[in-house]
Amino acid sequence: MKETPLSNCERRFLLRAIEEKKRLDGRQTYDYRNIRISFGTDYGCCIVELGKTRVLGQVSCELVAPKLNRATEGILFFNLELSQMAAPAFEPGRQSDLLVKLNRLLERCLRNSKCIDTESLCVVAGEKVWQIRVDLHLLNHDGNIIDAASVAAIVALCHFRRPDVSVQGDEVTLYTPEERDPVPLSIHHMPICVSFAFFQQGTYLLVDPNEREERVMDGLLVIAMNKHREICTIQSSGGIMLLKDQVLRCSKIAGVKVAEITELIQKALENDQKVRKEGGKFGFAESIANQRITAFKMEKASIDTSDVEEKAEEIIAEAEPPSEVVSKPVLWTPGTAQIGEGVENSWGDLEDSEKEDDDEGGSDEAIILDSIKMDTGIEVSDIGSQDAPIILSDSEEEEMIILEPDKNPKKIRTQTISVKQEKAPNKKPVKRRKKKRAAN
């Protein structure tokens, strides 16, 4: 799976935060994010935390023949692994161009460096030789692999035990750690990688970049030092010329982080063993901080309730007695209600609005009813003169109370006036043809 490119508008961001010299993550041009180490329950298993880059670090150690042009020496062998889990861009059991340019470096770093005593490593010269291998898994990648794999690998050396041996003629004989206490490697110096990415042809600087940031430079420069300040190797890679004033400014930062992260080293390793000494707990369980609901929890405590209605007789014959003085509620508004000291409440304001409603509601109806009345009083003198029973049964009032006697009578009586409003204008006509049928 490829990566997901950057867009043109990231880019632009990425770039112009840079020259105005700010970083996504807070940090300042020259600033190391956070390092934490953690180590395992079994010497030699250490992860590094740089930022948000993890990698695992594992030795082991067995028994071999050594090399034909170097007899005594044992030998050294580091094996960096990039998973799809640390970032989908990975392809599984396939070694790309950065795999292999990354396992060259650790070997430089390391090997070349000569910083561990590999002619300790001898058991019978010739026949048998301990073989060192450094397994280092990338968990979660967010720029800088190379930094954060070279300070695990150094911590994983210097955190590894291998078994005791001893020759006896001919016969070797293997301890375990029940037997005999396992034996440190031989560490001369701790050789450190530190990266510096360069963005717009040289012209700008950053130490420690981050995987966006990575994705736009234009070049990367790693400079590999002891606390001694002795550059073990050197690398540039991207196709930028430098300037000698700019590689040794870098070699001067270098140093600097170099001295820091040694000293970072050296206190876990110390912290450590003192844990293992003192029989504390140690390991990958204990150093990760739980993120867990219970992480917290407490410990029962038992409770004795035995004398628990003496105590709170005590307690209230000590308490201060009540107040007698009540408040009473205040109601701004019929139609409200309020509980202890409160506030005026927003109802009243509602039940005003609807008295409202209400008041011109009644006073339209009252006028048209009046009116309604005026016409059917006209409406009978006349028909009375003619001494006639009237039946008024298409009385349109009397058929919507009949037909529809549940609905609300307010909304009955709009209805009906508004029907008789429609049919004002044809009042006259309907009264003759009464007075008609009333002749006959």
Contents of the next structure:
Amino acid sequence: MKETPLSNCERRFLLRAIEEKKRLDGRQTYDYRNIRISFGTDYGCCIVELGKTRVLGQVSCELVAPKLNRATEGILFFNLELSQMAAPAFEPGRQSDLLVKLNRLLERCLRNSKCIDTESLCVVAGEKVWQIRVDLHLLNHDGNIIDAASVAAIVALCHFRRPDVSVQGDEVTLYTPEERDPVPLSIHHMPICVSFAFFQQGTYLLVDPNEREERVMDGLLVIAMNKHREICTIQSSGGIMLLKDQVLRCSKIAGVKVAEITELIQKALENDQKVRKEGGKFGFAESIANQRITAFKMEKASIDTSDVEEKAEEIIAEAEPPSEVVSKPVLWTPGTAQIGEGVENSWGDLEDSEKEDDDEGGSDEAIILDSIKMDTGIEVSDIGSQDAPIILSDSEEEEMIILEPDKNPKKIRTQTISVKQEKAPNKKPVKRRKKKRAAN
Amino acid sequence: MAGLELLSDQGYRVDGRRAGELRKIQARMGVFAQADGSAYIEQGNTKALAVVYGPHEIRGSRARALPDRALVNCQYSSATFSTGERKRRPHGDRKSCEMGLQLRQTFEAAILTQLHPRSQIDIYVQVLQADGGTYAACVNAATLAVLDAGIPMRDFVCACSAGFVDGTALADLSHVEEAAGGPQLALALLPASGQIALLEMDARLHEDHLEQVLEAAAQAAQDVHILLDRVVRQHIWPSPDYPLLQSGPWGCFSPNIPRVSWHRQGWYAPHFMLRTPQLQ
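Moving from the form predicted on its own to the form predicted together with its partner chain:
Following is the full complex, with the preceding chain placed first.
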């Protein structure tokens, strides 16, 4: 389905909040959301949660013939898929632009930076090499897919173990995991992407935008670095105009963030290693916390609201009660009146249109009835007594019956009992009308 | 490859240039009569052709029309014979899609789209020979084509690539230098304000060197601007200061422009040589 557009007031609210250096989840401008890394039972499988954005990464390997022009190097494949469960807007055919952008960025970040030693993946030069495939699936979209995906990819690659291979002369022996322990890949460094969102033509900058912030941003700058402060990829997108010093500043911030994230990844990998060695339980089922329904709660976002200038309560208290805007009732024929403008219909001749207007007048009445009851909550008595009903003179009858103000149908608002009372006086005019026609 | 040094001790690169030197740039505007705007550019051995149609009514689904600005649609295609090895898929693959997206992003920022609401501007770029710096050549060609079409822009969009070897930043990389695997930066900027429209970098570069490389790329883009500006002026007003360039195989040569005699043949701008019409 098509993405629900963001309403104008929400957009304005977000931009104003950003101008005042407030984010909706209480973070500072350079803060990341909580990153959680959990591993599956197999080697090479992991789930990375960046706040609520969730990416699943899986690495697999296969022995294939190498590419003709690179006979001694292994092959790397990266693929990111935006699963339909991630967001309602993701559909099989619809997200191609975003998909291409993300995939290319990931490829450039991981492949061109040579984080994995492809020469070590060669088994028999020119004949057999390892083909490593990294599949990433986005499970939940809450902004900043690229960061979560890059962390998931590199964690999965670090976690992965490939089967051991030995070559004796012409013989190639592939050992199963039971025969020989699988071997980790040789990874030189860990490139991690950091995203910067720009607002108001580059005036304001946020790190790790969530989904709402992404919708109102002007553009995105992604810098991929490793912990040795080497920049692996820079990509600016979205049509923002950057200045050189902005880019340099962002690269410094990225350096700090990448160091923190790399530390986190190392710790997670070590933990998992320890658990597996000690024979403890590991896997996704273990890492999902047991949440009982009675214990479910949503955490309060820690936003500092002490410096809010205008508070809603003050505004409401000082404001005057809304004036009752009721248009004058218009009397069409005895017994039916209309408040407000109905929808004008333009087909049928005058009589038909009159009748339909009457019907709509009736329905308008009913609607206004309910709404006024809800709005004011005060018993509305005899509004009709304020203004006399407007009488239209296009009735074809000679006898015009003028209802007295206190018998005006508007009284229905106060009590339902009075409806019956209304019917009684109304019947009289109706009867008279019929008689009149009979006479004619 | 052992023995291929990208920067010699005397400071010369593989093709004899210095570190900050651009390759020879030759450009023509108004190459095709059919299109609203077209341009052809050669940067060294990289040859790119750009064609612009628009602004016209939105083709395809009307739902894509933007109520307050024009839609910019870019397509990038590189010929199968453009690289050393014959390419199988000239368009539709991820790299071409990405290039198209990046070009679109660059030009959406530069073209004054608010002046043409509910319409579409198409930019098609074709690379005939890729010898490094393809993105830069595409952007430069597209800028000239958009100017040829008369579509108002904020400023020129000038692009150049840059790399880093042995502590020195190199400007305008050729294919040999790109294939060596060092860091490559592609930068598109608006010269008057120095604002960066697109920044893209690959391969590892230490953070401390980033400023140096950015500076080299920015300077190179400014140099490209001087050349492109000259090309545009020559195309529109061939005057004694800017003599008419000799028409190439696709040049639109107007016989009514009076021939002028120039005895002086000199260097009007760095790295740019004019071939002036010789009077008999």
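Numbering follows the first chain given and starts at 1. Think of the rigid core as the biggest set of C-alphas that the two forms share within 1.5 Å after superposition. As the structure is a computational prediction, the values presented were derived from the model and not from experiment.
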Following rigid core alignment, is the displacement of the Asp170 C-alpha between these two forms equal to or greater than 2 angstroms?
yes
